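As a starting point, one isolated chain is supplied in structure tokens, in the form predicted alone.
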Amino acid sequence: MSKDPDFLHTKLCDLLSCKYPIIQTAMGWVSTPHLVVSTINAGGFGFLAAAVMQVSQIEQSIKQIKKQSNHNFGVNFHFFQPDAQKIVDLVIKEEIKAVSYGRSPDKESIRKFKDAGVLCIPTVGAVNHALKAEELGADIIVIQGSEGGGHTGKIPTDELLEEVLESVSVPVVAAGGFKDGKGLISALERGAVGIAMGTRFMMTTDSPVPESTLSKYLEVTKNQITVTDKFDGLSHRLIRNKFIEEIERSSATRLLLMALKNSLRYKNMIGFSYLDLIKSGFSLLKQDPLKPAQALMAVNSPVIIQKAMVEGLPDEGAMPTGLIAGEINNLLSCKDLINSLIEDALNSINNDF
């Protein structure tokens, strides 16, 4: 494939109206208005993490972003949230460019978004999920390989990208293991229209993560990063700490008790009623074959993550991370990160001529 600077302007840039084909993913407690603004003002495309917010907070955050930037951005949420339909209506009313989502997609809501011109960008970790996402109306699909942080699959990014590109007709963005311009060029050469990064944006000076927790990320080595499915029912890549080790040793009964305790905090945090909490759990059980304890953990996992990512108690909560955390030893601003990534990509292109 012939490469020149225009190689970095892809269909993703046109669809999202962003300068560079780089997406900042939605990370609960991390993808705040400030991080989103820092990303989109630097030329990338950022997603607001609305899954851990009440509707009023989402609306306030959207207005805050719009006040500080004229660039487009997206909103991430869960269709199983009790106020999901209010969020759908809010996104449409505010003319948000795109939404991202994962588990339990809602066909009617997706159709509603598409009718309003809101781009639907689900994240998947398997080919069958990509096919289902396209069938439901996805405009762009983000594939996350096993190197990615948080919820992740078992297939390496390069392999998953190749399989999905052969299976769907919509544009595909690669996520999982990206941190620099060489990775961007590699993804584009393989057929992706861009890359999505979570951990690298979380490890910036624009990140809201407390210094005590960020220092753990800077110190971590690859052999201290683990994948567990006991956290919330799905494969989850995290930094191993005392809390995660306790969860992995826990019996099903203990997990259920832990989940029940944390669910009460989640209920208060997100403004749920007890009925809302039960409905969310049943919604997940209907869509995914999870054990009851794991389904409940999936509903309240943001509480567990909050301990480390908001309260600054890294040994008492969960720290989702991609494998690349073990390779990062500095914190740049979003602007410097994107600029260095693009400069690195352009140098890679020039060196090929």
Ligand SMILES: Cc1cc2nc3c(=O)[nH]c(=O)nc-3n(C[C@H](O)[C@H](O)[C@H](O)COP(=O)(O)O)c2cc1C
Second form
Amino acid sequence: MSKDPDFLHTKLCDLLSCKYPIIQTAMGWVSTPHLVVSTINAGGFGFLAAAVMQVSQIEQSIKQIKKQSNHNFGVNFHFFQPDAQKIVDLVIKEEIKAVSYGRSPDKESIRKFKDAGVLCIPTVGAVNHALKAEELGADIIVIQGSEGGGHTGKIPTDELLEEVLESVSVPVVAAGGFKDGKGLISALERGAVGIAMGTRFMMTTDSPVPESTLSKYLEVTKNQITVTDKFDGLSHRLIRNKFIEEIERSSATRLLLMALKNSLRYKNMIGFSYLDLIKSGFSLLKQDPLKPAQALMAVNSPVIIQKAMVEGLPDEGAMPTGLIAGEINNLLSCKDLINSLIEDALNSINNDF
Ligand SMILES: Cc1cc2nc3c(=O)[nH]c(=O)nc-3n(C[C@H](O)[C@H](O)[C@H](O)COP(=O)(O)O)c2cc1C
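Would you mind giving the form predicted together with the ligand, to go alongside the form predicted alone above?
Let's see the whole complex now, leading with the same chain.
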């Protein structure tokens, strides 16, 4: 390893114009303007979670971040959101540095972003998705290994990172299971240009998550963290709680009824019309081999997550989490988190000599 003090200044820092190669990922309800501002002012790069917002809220949030920081940040959204085209135009109008997204990327919108100089940074959980993302024009790819929070694949981070690095030529960022400087150094040594963290940023004093829910994350052990596809039809890593146990026991009919009820709440919350809701479900069905009940669950999973992450009712909602929550037992500010991570990373470089 090079002892060069610039070791921590990677291509990611140049591309995103940030001080450190650390990304705060988008987490629905969690990656709010305050979390983003706290991250970018501390030298990282933050993504605003716009997939659970109406366009007017996204616009307001962007303005709020710009008012509180001169640093760059990104916006995360789904191409299958009914207002996706308006979000694409808003991001371009506001000259946002980067967008992140997951499933079902839209080729035409990616071309629009690239023409406007907005960096496209998809997250993938498998090599074939990375190849597809690169073909569609990704500028940077975030790989999320199976240890990661929220939707997650089957391949562990180290393995996936190695496979994707061998397969694509764009810079790759590692996500899934990171919390400290040792992890950062290990990812850089393996060839990543940086790390992205969700759970660790969610477990900070800058997180908007209510104390009642954060205390569950602080208490959780690794064997209380599970992966289920019963929640929204896709592999989702979550804390096993009363709600998850209930849906795991539920029949398909009961799940469908639950999904329908939640769809109505989601529709009102995000300003969908019934037509939008149906279109959104169909768009997901077209892109993913989901069953109808699962597609409906997927469309409205934000409502269930909202219960825990916004309303502070941890037993009634879903709590997405990375496995790393089982190892985190303190809340730091984003600034202290990033500073300690960089300090640890530098110490670990120096200790090698
Ligand atoms: C509470 C929580 C909510 C999340 N919500 C989203 C989301 O809305 N959209 C998304 O693309 N990823 C979401 N994720 C995944 C993260 O963006 C990130 O990829 C993942 O947390 C990385 O793994 P780590 O938690 O081990 O750091 C979420 C993760 C967590 C922990």
